[in-house]
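Only one chain is shown below, in structure tokens, and it's the form predicted on its own.
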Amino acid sequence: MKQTDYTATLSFSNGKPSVEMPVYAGSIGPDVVDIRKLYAQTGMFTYDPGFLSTASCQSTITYIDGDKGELLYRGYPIEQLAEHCDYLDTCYLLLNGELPNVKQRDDFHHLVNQHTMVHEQMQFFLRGFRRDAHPMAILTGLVGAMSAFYHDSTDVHNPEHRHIAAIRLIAKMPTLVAMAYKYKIGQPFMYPRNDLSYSGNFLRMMFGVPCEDYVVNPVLERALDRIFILHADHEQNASTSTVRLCASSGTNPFAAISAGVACLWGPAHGGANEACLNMLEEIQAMGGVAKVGEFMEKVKDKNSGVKLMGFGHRVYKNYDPRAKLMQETCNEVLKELGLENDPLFKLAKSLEKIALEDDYFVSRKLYPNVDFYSGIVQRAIGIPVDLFTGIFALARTVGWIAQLNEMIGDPEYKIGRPRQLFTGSAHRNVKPIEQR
């Protein structure tokens, strides 16, 4: 930890002596009060449900300013990365701290491309699942099972093992997601093609078939690559914190990433874009665009139980910077595919218009978020709704790995052990059963 910048004094109204605590200033963002010795000095814990006011680590990877609507990867604005870099460039940045030069870029792309295939026996493991299983259930199992197939990269404390595991996970996640999709629809698996781009290869594995050539559409390829970039990392969210907590026990990288996949599955986290599309389809079933106003009135009524999915964000109190970029991509994809007049997309545009103009939503800063637009783009590309979170997991894998590496390399890291405010029964004795 860096040198103390200043101190804070904690005083008590019950006569206990006050306590001096160090305060550290970040390069940007809020300062933090160091409470590590609070229990030793006072016999007290802090109470922070959801850890909304607690910094669990120090990090140099991703910074979010929710009030400004700013997202930085290693200091670079997400807008610039989405415009000038591809996903593997972004992976290199997150893993290594700097953008690659020409040789580093070529070497990294080549390295990832050489590890896109998965062990053949994973096909048999996959076939043990029911065909109607949710893709995230399959993906959680497949990622965790990688530790059973790649024994030479399971020591989380070995930097070389972590590096090998990182390349394998980044390279093989598209293959695993595509395999889960093909298995569900009963089509043969498509082996990866190393002469294609990362996103182009994924599109081919998803939508290609062995009986004919698949030509990658560059507009869809770029759109998918942008989705990957925008979802690559997002600071200490629930799934990232899960990966860090899991890895803090010393478990292998594949198991830690599998835990992140499982956490991401939740509808309040990675499942939000899936929930958003489900909401749109429900409105469509009610009557489509004609029913949007009625639906939004229900959203305003707290007693209705109707929730607006794909709008607002836990961190961003301004427009989600990723949403602006995804909106551009959304319009490009719909135009390319001739879907501007598709009923569901017209419905989405109508919903967006109300949310951006209605004082109720504007005053509460319930702007469309990245989930709203990315769900629409993925549906247009042909990705089924229940695979949206799998795409998110694919993209976020590099962020999880970068965060795991940072934690393991931090000399101050310890196994995670949150404390509690206990409000249950105090000590009591067990009575004989006839006296209960």
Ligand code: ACO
The other form holds:
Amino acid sequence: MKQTDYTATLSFSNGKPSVEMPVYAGSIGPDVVDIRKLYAQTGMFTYDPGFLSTASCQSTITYIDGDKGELLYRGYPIEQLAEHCDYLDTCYLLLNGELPNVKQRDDFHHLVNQHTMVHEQMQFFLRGFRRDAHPMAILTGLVGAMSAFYHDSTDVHNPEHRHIAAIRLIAKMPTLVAMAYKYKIGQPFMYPRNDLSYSGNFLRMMFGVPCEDYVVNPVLERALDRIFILHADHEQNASTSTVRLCASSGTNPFAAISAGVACLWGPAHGGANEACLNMLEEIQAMGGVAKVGEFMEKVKDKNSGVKLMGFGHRVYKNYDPRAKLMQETCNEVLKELGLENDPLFKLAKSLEKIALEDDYFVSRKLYPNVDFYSGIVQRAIGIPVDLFTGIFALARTVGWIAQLNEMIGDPEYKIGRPRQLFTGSAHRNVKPIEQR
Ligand code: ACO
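With the form predicted on its own already on screen, would you show the form predicted together with this ligand?
First the chain shown before, then all remaining chains and molecules of the complex.
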């Protein structure tokens, strides 16, 4: 963090003395005003619910330029990573700051592969859930429960513990997600196969059965790998901030990541791709492409409460770069599966075309986000809609861990403890019950 050659002055209209605050510059992006001494100097807090103008930390991991529609992991554009690297390379990059060389790559892939199995007792724990439990309920439980299975990696202040917890989480998430799915549909769990790629192994654990060989389709394998890369990190979003806040108390990494899973579950965050697919299915049921105009009128009518799901983003005010890559992947997967005429894909394209030309969307800078096409890809692969957020959690686990590690390693790290503007009753006395 570099101090700039200018400062910010906060002045008050009530005669209070003004205060001067340092301003820091990052490598790119907006400068920040350091308000840490504000309370000591003035007895006042700042007010920013939703963190609209507040940087909660300094970070070197992910950078988003929402106006340009740019996403960088450790400085590398997401488009280049999606084209030249696989998900485990991306994990290495996010965790270590650099892309691996050949030896580092081999060692890292080998290391992750050594940890794909989960403790056998996990099965019995999983079997305690009802069959109709939502996969995110199961995952929140299973990930949190890992702290009860792996006692040698629970000290968040010990770098070795954090390292092994990171590898375990990255390696075991696909196994846990697939187990949650198999449990729900009543099929036997498939043990991992370490000679397969990360995403190939996941496909087999999801769709293979013990009585038949499973042949991994390379197009689907690559598509899934790309979904994982695109969702691996996204700087200080709600679930990542949850993980940081949770781990700031010194809790163990598995507990902190399970808090991230719980946060991601919400429809305003990880649940949006599910909502987008449901929307497409609803329009399809209404009559499909022919009803697009009618649906768009509802979207533009503020009183209808209808939104075009998969459109708009708090940060991106341009085409989400992940949406472009996802559309490409969508084309590849549908072609491979002979689903080029998939009605939902046609419908999505027609909605996108209309929206990109319509003044309502253009003037509000509303563009497709990553969720607009990812649901169609996942559905084509055979992933059930209620597992979409679980796939997102699997992919985001590495981002959560990288951010957690960065926080613990930051000499300025403190337990997260926001302030408040209290608007409730001031001091009052308890009256006897008959007088209330
Ligand atoms: N459809 C129709 N109108 C929209 C949409 C949409 N999808 N998104 C925003 N708008 C409108 C709003 O009504 C508002 O209009 P107004 O200025 O006339 O009042 C304007 O665009 C600005 O929208 P805000 O809600 O203020 O933007 P915000 O940054 O708070 O919201 C959000 C971003 C929540 C993503 C929103 O665009 C949305 O709800 N989109 C649909 C859900 C979705 O796809 N979420 C996925 C996000 S990506 C992810 O989490 C991985």
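The structure displayed is predicted, hence computed values, not measured ones. Numbering follows the first chain given and starts at 1. We call the rigid core whatever largest set of C-alpha positions still superposes within 1.5 Å between the two forms.
**Student:** Could you tell me the distance the CA of Lys431 travels between these two forms after a rigid core superposition, in angstrom?
**Tutor:** Here Lys431 registers a C-alpha shift of 2.5 Å.
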